[in-house]
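Shown next as structure tokens: one chain only, the form predicted on its own.
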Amino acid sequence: MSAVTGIENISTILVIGAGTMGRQIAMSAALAGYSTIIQDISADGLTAARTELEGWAASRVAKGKLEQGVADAALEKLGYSTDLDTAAATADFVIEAATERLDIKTSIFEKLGVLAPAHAILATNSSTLGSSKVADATGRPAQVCNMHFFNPALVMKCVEVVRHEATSDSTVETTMELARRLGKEPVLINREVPGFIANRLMGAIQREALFLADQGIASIEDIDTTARTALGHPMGPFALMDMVGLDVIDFIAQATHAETGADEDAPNPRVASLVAEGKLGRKSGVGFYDYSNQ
């Protein structure tokens, strides 16, 4: 097996998945000067990604937050492809941001193990699935890790880098340094644990907030107000769940509970009920709060 590529040898980054996370991760890489390919099986998804990123860049330029030349250079660095075979062939670093389903991810990583250059690092953006679940499928488990960005990836600074038992030190070092070069502040998680750091902290706060509301101890509004005015949180736990998406919150709880089996990690019935009703938060217009007039 060839040695893992060092940070200085990374010139081309492949992002798999043209959804919200994938396209923003790709733009972050392009802004940092990397030739970046967004690959997705959906041509329509790629078109939507291109339209959104061009609009984002134009908006930032109009607001004086991005120089026109920098925006143009970044957009020039972006490529779009439905062909994984071709896209993977020249990638020095791959970030998978596809659907959060293990069968899909395993299939992708199995293909990457064959298609990507021997030196390439293969990272997953998964927020719930440890990379050990897909590492062996690649035939190069030492070069596999989690590189978990947060939404919106163009704004949020944190990146959780998670190693599994077989991840090499050089893979970790290169991934951490790449995150820094993308303008992020990476944190290293030395052992896989369901939810990593951020989701575990967030989950603990959300569970307590839901308990207080379910018991009638305080209203949703007052719990959120307390989090903001007493703890200095930018938004309360219920507003945050609405922003993330209650379907995502419920999925994370399901995935965590499947891993741990712990009662405290079980999905919350109130959240599950809202999801069943199609009340997913901001993206659906209603969740814990009503956004129909916003």
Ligand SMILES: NC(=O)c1ccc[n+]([C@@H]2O[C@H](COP(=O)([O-])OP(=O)(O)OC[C@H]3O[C@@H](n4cnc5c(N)ncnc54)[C@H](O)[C@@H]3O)[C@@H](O)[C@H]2O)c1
Second form
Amino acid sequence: MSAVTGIENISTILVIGAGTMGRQIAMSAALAGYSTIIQDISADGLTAARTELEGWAASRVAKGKLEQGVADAALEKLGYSTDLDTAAATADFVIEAATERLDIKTSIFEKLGVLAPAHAILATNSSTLGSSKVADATGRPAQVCNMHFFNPALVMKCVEVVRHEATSDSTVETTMELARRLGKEPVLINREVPGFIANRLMGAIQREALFLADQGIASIEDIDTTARTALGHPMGPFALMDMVGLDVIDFIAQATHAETGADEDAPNPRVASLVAEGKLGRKSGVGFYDYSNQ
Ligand SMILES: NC(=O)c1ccc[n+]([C@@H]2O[C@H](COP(=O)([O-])OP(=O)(O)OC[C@H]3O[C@@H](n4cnc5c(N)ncnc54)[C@H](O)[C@@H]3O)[C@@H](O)[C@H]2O)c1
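Switching from the form predicted on its own: structure of the form predicted together with this ligand?
Everything in the complex follows now, all chains and molecules, and the chain you saw is the first one.
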């Protein structure tokens, strides 16, 4: 039997990592009324997170999309800390969104197993590491799962909840319900699989798009146009890869290939050579498309 907490007993959420994902996950939790602590080893990272979230709230209020009182209440619910020991001791639910490295995550989960209250659920936002890799380090594997948000986490509705073999039903139920209370539409993945659902679907489309382009069957522009005009996608696969970052696309392919060893998961040479040339997509000004004049 797991001693996991039910949704009604969750009042304090700890988000570990104040980067791209962590800060917006934390704001989603604060907006839902939870006392939320963002913990990061970098004080500068915490300051940057605070500045971005205060700016985000002010701009939403200015556009009439968020009431001033709601924004103020959420910002008041947010605490910032470099001290994991103190932060973890009060957490009912932990969402780890630190740097994507197994050694870092293992050490965090090991500490959480000791520091967090016995009832606390310990979730990871990792895109490529299944929670089974860190579950045993906690001493409470039944209370560990992936809770995978999408970027930008304040906007995207999907949260993939991934259970590993030992994750308890109550951990899954509480995590799914928490996601709903954060205004998300969670989906459940019953078994760990590289890429979960969304990145697998995206990977399949990208693979086919790259195949068509590599074979000279159609231009990247026409493939993107087809995805938009025939399939109703908001943007084509090449534009999307440029937006995500070609280094990220290549990293995900490498991680997936390392895990599955399947030929179809091998990193694409065209993407790898663009990355080697520093052409990373929108963020570097050039990727499949040229953004230097935008
Ligand atoms: N960026 C995305 O689009 C995206 C989407 C979904 C999930 N994810 C996942 O979210 C996680 C974070 O990604 P990100 O893009 O926000 O990364 P990021 O590089 O923007 O932020 C990572 C943060 O973790 C902090 N950190 C590093 N070691 C730490 C430690 N020991 N304790 C506390 N904080 C620590 C860093 O200082 C940094 O602020 C990763 O697991 C990634 O797979 C990322």
